[in-house]
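Take a look at this single chain in structure tokens; it is the form predicted alone.
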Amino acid sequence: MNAGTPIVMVVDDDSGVRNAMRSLLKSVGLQSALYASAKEFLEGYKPSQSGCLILDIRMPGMSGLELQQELNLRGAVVPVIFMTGHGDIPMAVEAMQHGAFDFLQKPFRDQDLLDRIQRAVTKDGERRLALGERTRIRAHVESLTAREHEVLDLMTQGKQNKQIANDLGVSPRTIEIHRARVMEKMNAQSIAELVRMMLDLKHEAPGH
């Protein structure tokens, strides 16, 4: 598989759902990769792979939400579309707050899913172009104050405002302000994008 060719990755513990997805995606010329569990997906996932991720929110073992949080910490910016059952709306809202691209409540129309996939794949392509601009990222990093640098480091370690406030000995409100400035100066939409930016810079300069 070429990382430049968008792949629709589907993680669902129901083999019937996976097979139906494969057929649907094939019918419109989209390549797919299917996984029965979050663990199986993580074992083979490469952040460089473009496309999008279709994820069942409820799964045995690692749930869809837990997988999303793990991907955020790994700096994976792949757009996530959650499939949710009846009564899962609060979980879907939480997923959106953590940067999910969209969610669909089962049962859904094939066309609704395909429309969302198309938007997600387009968004992924745009995002990857932006993240590849290392010169721009470096300039953003250099625009940060010393304190914003500290906040950025702790944010990309997955720490919440309260933990960062404790580490730096300031109030959570102060961290909220610094955090907003870091996101604005870095032109990042999510923590995952910040992590990815930092990883891009590290990979560019091994001795950095």
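Note that the coordinates shown come from a computational prediction; the quantities given were computed from them, not determined experimentally. Residue numbers count along the first chain shown, from 1. Superpose the two forms; the largest set of C-alphas matching within 1.5 Å is the rigid core. What changes on going to the form predicted together with the partner chain:
- Once the rigid core is used as the reference frame, the Cα position of K185 differs between the two forms by 2 Å or more.
- Residue displacement note: R58 has its CA displaced by under 2 Å between the two forms (rigid core superposed).
- Once the rigid core is used as the reference frame, the Cα position of T174 differs between the two forms by 2 Å or more.
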Second form
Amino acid sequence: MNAGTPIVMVVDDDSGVRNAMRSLLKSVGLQSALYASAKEFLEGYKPSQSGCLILDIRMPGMSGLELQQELNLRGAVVPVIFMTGHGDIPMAVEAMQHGAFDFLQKPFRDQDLLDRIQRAVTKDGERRLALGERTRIRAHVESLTAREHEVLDLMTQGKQNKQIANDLGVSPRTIEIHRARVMEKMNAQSIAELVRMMLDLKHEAPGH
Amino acid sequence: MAAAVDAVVVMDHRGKIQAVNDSTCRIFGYAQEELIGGDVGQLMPEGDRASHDDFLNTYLRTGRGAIIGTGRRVVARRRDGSLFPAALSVGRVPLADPPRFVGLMRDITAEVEATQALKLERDRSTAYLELNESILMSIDAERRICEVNERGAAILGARSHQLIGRDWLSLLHDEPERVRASMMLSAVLASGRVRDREFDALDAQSKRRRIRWRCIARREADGSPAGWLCSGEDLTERARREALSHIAQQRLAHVARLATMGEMAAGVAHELNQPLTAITAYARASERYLSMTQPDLDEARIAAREIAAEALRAGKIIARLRQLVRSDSENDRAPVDLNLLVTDLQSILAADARLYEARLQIALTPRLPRVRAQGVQLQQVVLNLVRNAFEALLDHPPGERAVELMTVHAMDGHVELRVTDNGPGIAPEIENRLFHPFATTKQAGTGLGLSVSHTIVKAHGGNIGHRAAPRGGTTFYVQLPTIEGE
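With the form predicted alone in hand, show me what the form predicted together with the partner chain looks like.
Every component of the complex follows; first up is the chain already shown.
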């Protein structure tokens, strides 16, 4: 899964701020996409696009907070950095509670913004990678037969062939064959790797 | 005698029946021969016979009899012993000696029953009328009041009999209202429909009331106008409450105006942040464009141009703010007579007092030197303080809530305005924060009243504070420098 070059998406109703963002981001070699409203953003939004979202918290029409909630509803994973004005701290707190990546009070130091963008884009990349890895593991697990699945479970519990054969009431020789199949299908080099894969699947936070 | 519908009985001086007509037999259920020669007593209940004999003897002895020549209602007895009400008139047969009497008797059962039914019906409708909280009136074709329920009369400040016969229009406030009302009656009569309108009315004590009259016309059997039935709903209380809420709204507008100034300042600050954000970003960006190994001059130029544009935009925002401030200072401070200011507020204050069911006493020291002030703002302070005082008294029974508003001379060329309540005093835990925003002991309070007042008074170079009142309760005072003291 390759989302291509990360893009910093900026949603602000103020064209002055919007264009300044473009200039600033370009000066550090970041690609940006500008949107004048939440609506405009939603119309062009592709969940597959990696990067991060810079969102003005106060906007006419759909506010930044509402856009965030809409994205949450759609299960979008893009990290959101809020730009707030003076006295918007309660709104910023709410945004953070709803899973915002961070917030910045206008006017801000450019370096503060760029640092946050850097971290947000990195996090987005990791998240997308993990997401891709998990998708791959899940596909492998689904290719197993029911018996191979049982063997996998017992293997990851650290059981030896003999024990597994006992548990399933078959010969250790049969288990050996199943075992080889599981390792092959899961594309795992070692038991340790197999355990890590299964842990990854288990720890996948629901909804994220 | 035979043709009469009524029972006719001829009786001698001993009370013996000498002759009866057919109706007597029919009404009483006797055959003629059973009655003739018999005692007249058999036509009455047993209990009445002795007194009948007494009446007869008294008459024979004295020549005076209550019943002779007049009629009365008696109870009569049929042959089967059943009783019925009857109208009886008795006459003496002229020239007969010994005396003879003729009795005429009519069965009035149906009449009595009808009367009783009528009375019951009337009681019931009267009860309905009195149950109703409205004024219910019947007026005749000349608009004279024929009937009104007691409850309705009470609403109009009178007993019902005091209103009977009065012209309905006399209950209206003035000539235009009377014209309007008389037009409504005509319209109702013409259309045959119910109409209702609100009128400024007068009660019997000439007190002004607001009444909604609903009227319908009545006609005689021949179609000629018989008058109107009117029901009146007293809206005076509602009108008063509306007026009070209007006052409350006006006061809210005062507060809102003050709050708006604060909000505008916040709004301007927020707006200024936009160009400042843009300027910062462009400045840092252009710095980077210029320090690149191959400087991006085009981008740097754009950034520089935008910085200038954004700075101009910031300037415009500030100019707008300055305009706001200037327009506010146009109704700048002027010499204000504190007494006059309080007097101007009197109607609002009195309305507040009624609302809180409290007594408000105003004591103004005459010939007080004037202060330099923005009158509207000072009025706000007075309203806040008086209202706070009323609110401090809510735990007192209504009869015991008293607030005093005074103006007095104070030290060093100052005048002082005092608002004293007889409430429980101020809790020590809130005393220090009293003039801070959002300090409140009230459940519904914003906690801004005293803080706003404090801001206003300070802006006028004055002092605001409180002290325990000598007879319990709290005094809030505002001291302002006088013009003469400047």
